[in-house]
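First, one chain by itself: the form predicted on its own, in structure tokens.
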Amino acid sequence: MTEPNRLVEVNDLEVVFDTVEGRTHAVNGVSFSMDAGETVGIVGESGCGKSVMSLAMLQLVPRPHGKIARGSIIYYQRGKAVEITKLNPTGKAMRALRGNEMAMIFQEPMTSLNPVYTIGEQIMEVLRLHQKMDNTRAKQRAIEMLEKVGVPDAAQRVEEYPHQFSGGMRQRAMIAMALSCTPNLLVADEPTTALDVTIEAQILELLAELQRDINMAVLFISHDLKVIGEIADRVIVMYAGWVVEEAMREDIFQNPQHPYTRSLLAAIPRIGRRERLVSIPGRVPSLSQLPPGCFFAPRCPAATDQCRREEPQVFTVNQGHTVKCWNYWDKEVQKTS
């Protein structure tokens, strides 16, 4: 039986593109769900699949080479199980969805927003195709989000183009074009990268409020875990297409299990640290040639035989955390034995 609160579930997915190279896995078997009002924050190195998954969220997996391979996600509209994964990513009932109930602030916004149109005529497009407003409304609405999330001079601004907007303004008015329908779902892919601190933490605020005024859920992308442990409720950890790590957020930073969230974690700068930051010796291997066994193994200093042959199973730490590794495992046989 479905959570009452419950608006979003992912099961076993997996999106693989067919490249020069060979099938790429960019997400593997991921699995997870959302509520209403809550904050998921993904977190990982470049090259783990977080972009991809959020693409996949959406109906957005570039065609023809992308595509959804395998699992399902289900988007619960008041009440009523709608399978994303069956809908046109085209088609009527899909477009219905996206960017109205459904919306992503997307990762760089000087490529995503169009040079050619004012930013005003980009968030009018939105409010016009779904909300079926005529065009003074729709400007009137659009001068009204951008001055929420900050903007000011919104009247005038409004009629000005995305090159005339420095990169903390882009990003507003990104958040602006994608909270003027005040969706269910913000889908948010890494919407602080290349921002200063300053700007970043009033984002990171900006985000907070109107997702209190409209009971919004966010699914908060990033590879910043400071940043995740500033904004999440829960926190899923992703490593070459794989979900290694799942909990709260309390137990991701004060009980990490996977040598990977470790790793990360201790990769952290903190104020006062004398020490040398610890790095993550090697990189994430090429998703169209993984490794056997756990895709970890090459870079954890605890793998094992078992780890570098046989891929790990998931093991419950406790209600609502899980993780994938061998290495929890052995230490629970030890304790009972």
Second form
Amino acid sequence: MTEPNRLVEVNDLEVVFDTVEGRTHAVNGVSFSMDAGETVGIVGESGCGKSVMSLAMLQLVPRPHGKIARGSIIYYQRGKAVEITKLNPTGKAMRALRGNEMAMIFQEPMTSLNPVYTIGEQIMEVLRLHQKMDNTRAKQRAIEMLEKVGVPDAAQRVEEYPHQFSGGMRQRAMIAMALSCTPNLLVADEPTTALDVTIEAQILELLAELQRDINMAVLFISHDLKVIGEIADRVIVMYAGWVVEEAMREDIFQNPQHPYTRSLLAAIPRIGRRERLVSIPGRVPSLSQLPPGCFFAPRCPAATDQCRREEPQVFTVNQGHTVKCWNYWDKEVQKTS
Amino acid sequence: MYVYFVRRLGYMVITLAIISVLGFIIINLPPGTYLDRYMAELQAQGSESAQEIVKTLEQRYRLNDPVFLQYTRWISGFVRGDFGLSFMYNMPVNQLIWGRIGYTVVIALATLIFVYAVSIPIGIYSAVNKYTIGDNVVTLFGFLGLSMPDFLLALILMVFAATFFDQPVGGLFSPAFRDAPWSLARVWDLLSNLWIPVVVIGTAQTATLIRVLRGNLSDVLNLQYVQTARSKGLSERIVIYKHAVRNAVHPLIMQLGMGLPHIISSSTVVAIVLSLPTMGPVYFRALRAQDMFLAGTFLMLMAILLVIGNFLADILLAIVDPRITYE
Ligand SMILES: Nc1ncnc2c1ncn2[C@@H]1O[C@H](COP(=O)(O)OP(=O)(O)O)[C@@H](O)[C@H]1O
Ligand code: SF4
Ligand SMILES: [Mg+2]
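Provide the structure of the form predicted together with its partner chain, given the form predicted on its own shown above.
Every chain and every other molecule in the complex is listed next, the one we just looked at coming first.
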């Protein structure tokens, strides 16, 4: 039975890349769901499959090497389930959703806009395509959108090119473009990572505000748990293509269960904190040569022989809080016996 | 922008002036002059009056003046459209070259169109379908075209045309039209014979441009804004042609600026093999014979084409890419 408010369901999704060096498992059986208007954060170190996951949401996994090997993504279009992983990635049905009902913004505001077209043209293009607006209306709407995201002198700047915008302004323009058709889902892949802290705060605030306005769900991806803590209602912790822990924001911060989540928390700098920052020893394993058992075992302080042998199961901590770790199970078993 | 154009024109004039001086010096550089050779020839033929003939020529063309004076005289004539006299043909350079320039420009333009019309779609196809069978076939033919000497390709095509199309070997016209006055039928005959030189002269450059476009476009296709374009729901055709190709054509435009003179000068061998009535073979002979006004005129016309071509390419580049400013 599905929730009436359900917007997206990802079931056991696996994304692989086949290259000359062999097969890379970027996303390994990820499942989660999102409700309308909700903000879900995905956090994890770089190289753990977050960008690939976010591209998969719009069926944009780079071809020809990458493909969705297993699992499904279901999008609820006005309550009706559409299995988008069954749609042809370049076909009409998928393209009618992209930019219209599901939109995306990217990490690099410097390179995510096309340098040879004006900001206005790049926004108007979406409006002409999905909303069938003519040039005059599309331009009006583009100016409106730019004003909404806080670009000053929007009527003039709509005629300018990306290189005439600063990094922060470009990300605002990008947001204006993504939201111009009032999508139900926005996938934001590290949208503030390339910006400095002040601008980052402004953009986060802007996103939250716009999101409330149009009741849009946001899948917010970041390597920075602190940023995720500022914006997300629910947090998914990813490691080497796995979801290792999922919980409401408060639970992640106050009751983290997975050793990886704990080390991410320990790595957040806090004002007034005296002790040295703990950075996580070791690195994300190569996704083309994953170890047997738990992928985190080589870096985990609590790793046991079982961890190195068997893939951990997913355990429920309490409602809406799950963790993929043998250690949790061990503790629970000890408590109850 | 206006200021930019004026300054740009100024630079063009200065460039041409420098080229004309250097060119004139280089043409005069080899020991001896046309007249020395001419005299030797006359004497070898046993002419009694060799000395006198050469003297009169020397006086008529004032060839004993210092090089500097000769240069000034030639260049001041040149800007008025008087290109001096050819010793070799013993007639004004003017009369000698216009017909040839006509054919040369026709062939060069046709080649240019051929090169771009073939290389752009194939380059795009190759980049979009990288490492597929189609791309590999294109790459193979590209290397073949690049490595085969022009004269060999010319000979192969001539045999091919003679065998399968019953076309005349060499020249731009069928025998029936060779000396006929201009008519629609003659134009048609020209066009139907044009393809051999066009293919021969254009193949290497086509192969190069396919390579350049393939490499450049496949880089652009990996850039973030192409992904952005896809995320907007645009069709793959629009993503590629509107968003990617426009960012990948810079080297092709720059090449366009150098294209015409390159085609003209590199087609000399082809023109000799195919006996085409173009500038190349005459330039070649003029250089060997030290027919300095003839050679100098060709050199200057080529330089003018180059400079104008580059100017137009720069303008086109600025139109295609707004980041390029008129500075
Ligand atoms: N276009 C691609 N071709 C091959 N492998 C890729 C490609 N894109 C991503 N990958 C693989 O997927 C893995 C996860 O990458 P990514 O999702 O970008 O990580 P993150 O965004 O978490 O830093 C990378 O380690 C890389 O090996
Ligand atoms: S399963 Fe074992 S190795 Fe993996 S995170 Fe849990 S304790 Fe560490
Ligand atoms: Mg990433």
